[in-house]
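Below sits a lone chain in structure tokens, taken as the form predicted alone.
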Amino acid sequence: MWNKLLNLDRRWIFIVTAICVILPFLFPIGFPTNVTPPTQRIYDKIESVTEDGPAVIVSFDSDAAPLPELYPMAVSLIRHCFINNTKVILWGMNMQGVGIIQMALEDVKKDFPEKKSGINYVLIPYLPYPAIIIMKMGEDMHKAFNTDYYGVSIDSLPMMKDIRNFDQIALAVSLTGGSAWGTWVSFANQKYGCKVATGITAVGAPDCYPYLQTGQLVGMLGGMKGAAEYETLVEAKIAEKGLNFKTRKAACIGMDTQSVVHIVMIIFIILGNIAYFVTRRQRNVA
């Protein structure tokens, strides 16, 4: 048996792995998710914003490459703001990012058809030189952006009437697969004192921990795990409010898949090592 295991055709391993990837997407398992402090701090900060209080900025500062990790974050953040009736400004540092955040907005609006552009949210168009735009936002947002994404004058939007700069922003969240969050820290936080958080791919998360320790980042959503944590918090909020949303927790399902595949790989590694040592012992005895 052990010799057969050592000589197992690797295609069987590929087939088992494919099954482990596909099945959790079709039949979600719902593994429990432990919420870490960096995620909890972002959630608590948005929870502290009152309906008539400051706004929250959610900026998708990446292209489509890290979409599986970052897109669920964008959806959950916008949904959380809408549940709390928090005003939200949506933006992106590149053209793809603006399109992606607009797509996330449309997904969330299926549950919130009453939310209106210019009243509950403002979608800002792409503009080049993001560092300069962020500095202009710190001085006067009405000069940084002449119109919203739909071509409507910023000055005519009711939501923007009392929002002039970062003094009226409770939190800016940068969703990025790179280092765009550093631009927000350098200019929005250090120059104008705006609270900044980030949602970042798992591979980039370690770079953020020194900034979390110094308080330059309020919180962090790290990779698929961070997205699943925030989905869990927002799902609990939905249940608390008694809202009847049929949301699909994409990040939690993704974590189910990752967990199952990791477990199967560990089993294969253990069996392979056992087979190796057993067969080597048999050869030595012979």
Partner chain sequence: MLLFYILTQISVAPLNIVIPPNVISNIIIPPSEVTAYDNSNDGGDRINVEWSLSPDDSLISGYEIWRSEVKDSGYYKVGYIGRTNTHYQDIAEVKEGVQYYYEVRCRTSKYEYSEFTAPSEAATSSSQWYNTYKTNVLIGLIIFSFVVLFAIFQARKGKTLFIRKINGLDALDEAVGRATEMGRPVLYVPGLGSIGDIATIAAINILSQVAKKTAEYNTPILVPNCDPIVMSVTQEVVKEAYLEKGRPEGYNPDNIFYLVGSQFPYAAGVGGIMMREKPATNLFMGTFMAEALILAETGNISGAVQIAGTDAVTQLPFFITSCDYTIMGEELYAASAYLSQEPMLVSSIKGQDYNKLILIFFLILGSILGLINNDFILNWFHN
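Alternative state: the form predicted in complex with its partner chain, after the form predicted alone:
If you are looking for partners or other molecules, they are not here, because only the chain is given.
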């Protein structure tokens, strides 16, 4: 029997997985989300920015592949800044990233029609050699970018008048599926002392801990869980301010499914191991 189970066509496993993903969407469980310290630290850092104070950089340094994890982070971060009236600089280290951060901006702007480019936020176009651009930003942002995404000269943007380099940046958050946060750490943090945090796919999260411990990374949003934590924090902030947005908590909804799928994975691993050891013993006995 175990032997048969081990040789099961994997398409059955695909079907089981798909069903386990779909069911919690249809019948939500609603587990509460707890907030971990690395997430809280990013939130606190942005909270500490005073109105009209330094700006926050949100940089989408990834292509579209890890969107389910990173997109809710981008949305929540921009929303948090807009609620607090904090200035935001939006960028992306690669071509696709800029397109995605713009999507996120358009999404958030539905709730904040009064936010204006050049006053509340600036969208920076893609530029090659991100490490070089970050170093140039450390010297003088006005020289690093000639124009914003819409082709307007950076010098003419009111928001950028007071922002010359990383001294006027409270935090730079790099959303990435790879090691882009490392580029920010070496060039923005190490060279110019800019505070850097990252929102990273779960795959990359374990690599970030040495840098969290040194403080080279202020905080970290780890995977969909990190995104859900930030959504929860921002939702509480919205409630506290008495604002009336119909925010869709994409990551929080996903976390129910994530719980179920993890259980299924654990069952698969345990079942598979039992089958393996039983059949091995049978073979040894025979």
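Think of the rigid core as the biggest set of C-alphas that the two forms share within 1.5 Å after superposition. In this text the structure is predicted, and so the values were computed from the model without any measurement. Residue numbers count along the first chain shown, from 1.
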Handout entry: Hinge of the chain between these two forms, where one rigid part gives way to the other, from G30, I163, G118, Q96
Key = G30
Practice task
Treating the chain as two rigid parts, note the angle in degrees by which the smaller turns against the larger between these two forms.
Solution key: 25
Problem - Core-aligned CA shift between these two forms for R11 (Å) - result: 7.7
Problem - For I270, CA displacement between these two forms after the core is overlaid, in Å - result: 8.1
